[in-house]
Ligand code: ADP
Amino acid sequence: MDNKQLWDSVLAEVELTVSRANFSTWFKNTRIIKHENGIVYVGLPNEFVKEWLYSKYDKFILKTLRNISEGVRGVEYVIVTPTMKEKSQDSSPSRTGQPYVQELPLSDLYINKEDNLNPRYTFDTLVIGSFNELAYAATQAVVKHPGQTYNPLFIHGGVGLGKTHIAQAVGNKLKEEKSGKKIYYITSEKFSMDYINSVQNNRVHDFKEKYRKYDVFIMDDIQFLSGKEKTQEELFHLFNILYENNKQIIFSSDRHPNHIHGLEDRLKSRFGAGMIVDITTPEYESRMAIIRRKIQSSNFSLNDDSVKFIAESLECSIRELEGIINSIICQARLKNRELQQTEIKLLIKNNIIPKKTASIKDVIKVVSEFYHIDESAIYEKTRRKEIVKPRQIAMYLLREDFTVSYPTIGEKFGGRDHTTVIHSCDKIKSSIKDDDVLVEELSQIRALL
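Structure block, one chain, which must be in the form predicted on its own:
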């Protein structure tokens, strides 16, 4: 299947799940421009579409791609522009109604290939408020004395709160002020893949040397190393080498290191030796500042009443907030007028994903349907394998994702003792270390929840 056929198949799935207006607005003029090393590069016409697809449809697109084509590990969104010739040839659309676009070489993307830093992530573009002021203060100390103050620096917080922005801002600031320093940013998933490839190609020594040369090492989403023992071992040795040579180390995660299950205690101990700071959901004043910064950077204007209304109506992540602003700007430009407050309210209602909550019954129902068993069977005191596994997974999810107590889980599962629940949770924790199929099944169940 070539890139065009693959994307046509994805669009066919998307069209079944979104409205005609949304499909036309956000998926028109999109295509796959490159498929390399498990990463699918999707070409988009502008920044509005990029940010909207990333915040609203990224997980769905990735899941659909994986269902259609094995080996897809991730999606990258790339801004592409039509050539002058193509702009004048409106009569040559593709079969899906999309004009052909000029593929930009990867060197033309905004990510610096040498250090992986995004130049847009700077302290100048960062809104500072009570939600992130401690993290900001810590990063300023790191910038002044890299490798000496707050080393390592560990930043944690929920999805879309700006952890990547502030971590990369440190790298960009040091890059600007200390040109001689070697800086490198990487996600934990990419680090893990690099290590696996080095083992498969008998190049582990090259892997070690590559990462030990940096003066500032920034790793994002450390929680994804959970259960990956060999990769954690390499990170442990790398950490020691960098730390002993006063190299600055920065980590980010969606949770405190002590709450990352499957993370070795020796790594948790290393993380705790420096500074651990959190970023929370922005409060009202910070939301106001974020909205104003966003509309200003987009060369757009919005009256104060609308800004206040949006800030009062939303208590969400920065990413969700910016997604709503993008939608408002797009709709206003399409209609060539300022939106009324009722229209803004409707956009907010239609586009903000409600916070997910689930009862014990909800979790049991989803797990039972996923494994094609009767919901009542999961409560039975049976040792049949086809029942035991779903039951253990349901218990594990209730404990790990919804922090339900062991005794409560046991009571709801037919009056079982809490030690039985603990055993079930530990069994799943142990299994996910080596069972890739189970990891994928858990990922799919969580998406359903």
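These figures come from a predicted structure and were not determined experimentally. Here, rigid core means the biggest group of C-alpha atoms that superpose within 1.5 Å across both forms. Numbering follows the first chain given and starts at 1. What changes on going to the form predicted in complex with this ligand:
- Residue displacement note: E176 has its CA displaced by under 2 Å between these two forms (rigid core superposed).
- Taking 2 Å as the criterion, S376 counts as shifted between these two forms: its C-alpha moves by at least this amount when the rigid core is aligned.
- G147 is not among the residues whose C-alpha shifts by 2 Å or more between these two forms once the rigid core is aligned; its shift stays under 2 Å.
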Contents of the next structure:
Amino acid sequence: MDNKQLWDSVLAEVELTVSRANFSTWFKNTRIIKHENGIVYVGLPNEFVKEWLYSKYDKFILKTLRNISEGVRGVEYVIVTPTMKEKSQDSSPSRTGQPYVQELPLSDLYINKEDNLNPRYTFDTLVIGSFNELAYAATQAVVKHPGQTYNPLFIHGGVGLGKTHIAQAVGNKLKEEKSGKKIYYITSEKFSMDYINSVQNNRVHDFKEKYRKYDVFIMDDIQFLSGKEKTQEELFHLFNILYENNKQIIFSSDRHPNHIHGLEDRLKSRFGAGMIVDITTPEYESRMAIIRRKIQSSNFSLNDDSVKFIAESLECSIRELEGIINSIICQARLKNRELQQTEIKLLIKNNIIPKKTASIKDVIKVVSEFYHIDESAIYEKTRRKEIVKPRQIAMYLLREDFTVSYPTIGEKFGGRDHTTVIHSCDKIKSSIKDDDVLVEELSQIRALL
Ligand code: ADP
Ligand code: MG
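Take the protein just shown as the form predicted on its own and give its structure as the form predicted in complex with this ligand.
Every component of the complex follows; first up is the chain already shown.
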């Protein structure tokens, strides 16, 4: 199989799982440039796409590549300029000749190797509204008196709501204002990998030394420490040392520390010892402000009615808003003219993922029928295996596909505690990773909903 065939097969898989808007925004103009020593080098049009694919689709791309071609060990993303593309032998004509993505003024990304900070994430580009004003206020206090007021600062909130942005903005601000300070940003997954590598290479001492020297330590997405006992232990010691020396620590997570399953109690209590703030989904006014800001920063213009229409139509995360705005800008650039309002409306309409409307009862009914169990058994306290699994699946679907809150799910399922619901959802989430039967069952149930 040549590179083009391999990548086309990957794209075919991707197309099945992402929305049309996402597919055309992120996967057009991509291709395999070379495949060497088990590493597949994927060529992309700009840093923005690179960052997006890396953060959102990296695992999926690797898994799909491996399914198709066994020898694949890893993926590297490389930015290819159009000229390089033209020179390249295996460039695919169908994916070239669309330089509009390059025109987006978003390719100014550069991640600093010393501190892992992305200069794009600043307070200047952060829109503040009631959804994040508490988190913002807390970060301002941290910037004024790092290590003294709120330590640690713990920011939690759903995917794409700006946790990484605001946490890194603190880092960037302190970097600018307090030049002597050693700042470091890392995701919990990378931290864990770094620790494991240090153990394998007999360099645990170096690992410890490295992290202890920071004045400002930002760890993102700590929900991924769940169940990683050794990394947690290492973090616990690191935390104590940094904390005792009044070094500022910032954590982010997709949920409150008390709700992170598989996290040691002593870490939970450390995390909760400073300030805990959350970021919620932006409300209408904030969505308007975000859309305006994104349009402006792309040197694009859009009339007020269209901005309002987008804000009204999309009750979603900031990342999703960005996705739609990018599609609109791409379309306009592709057509090389301003889009008419009807075109914008149509584009939004076509890209809106229809909100599912099945009720909680419907979901429970469909799941019970699917597993041939009595619907009423789901509500009962029984721990029979044949009931527990469907119950967990119903909870998982309500949370994932219908964004019902954990407490509401608990209440509907016979007054269960929300932590039980979180545990059930996590159980399914982790089972999906290696249980193909479950994955298939889920897709069949989803088709029935
Ligand atoms: P999270 O880490 O919570 O998943 P990110 O910080 O990655 O979310 O934010 C997703 C995208 O939305 C990023 O491109 C970020 O720059 C942008 N963004 C987030 N919050 C804001 C905000 N308040 N104003 C403007 N852009 C934002
Ligand atoms: Mg993030």
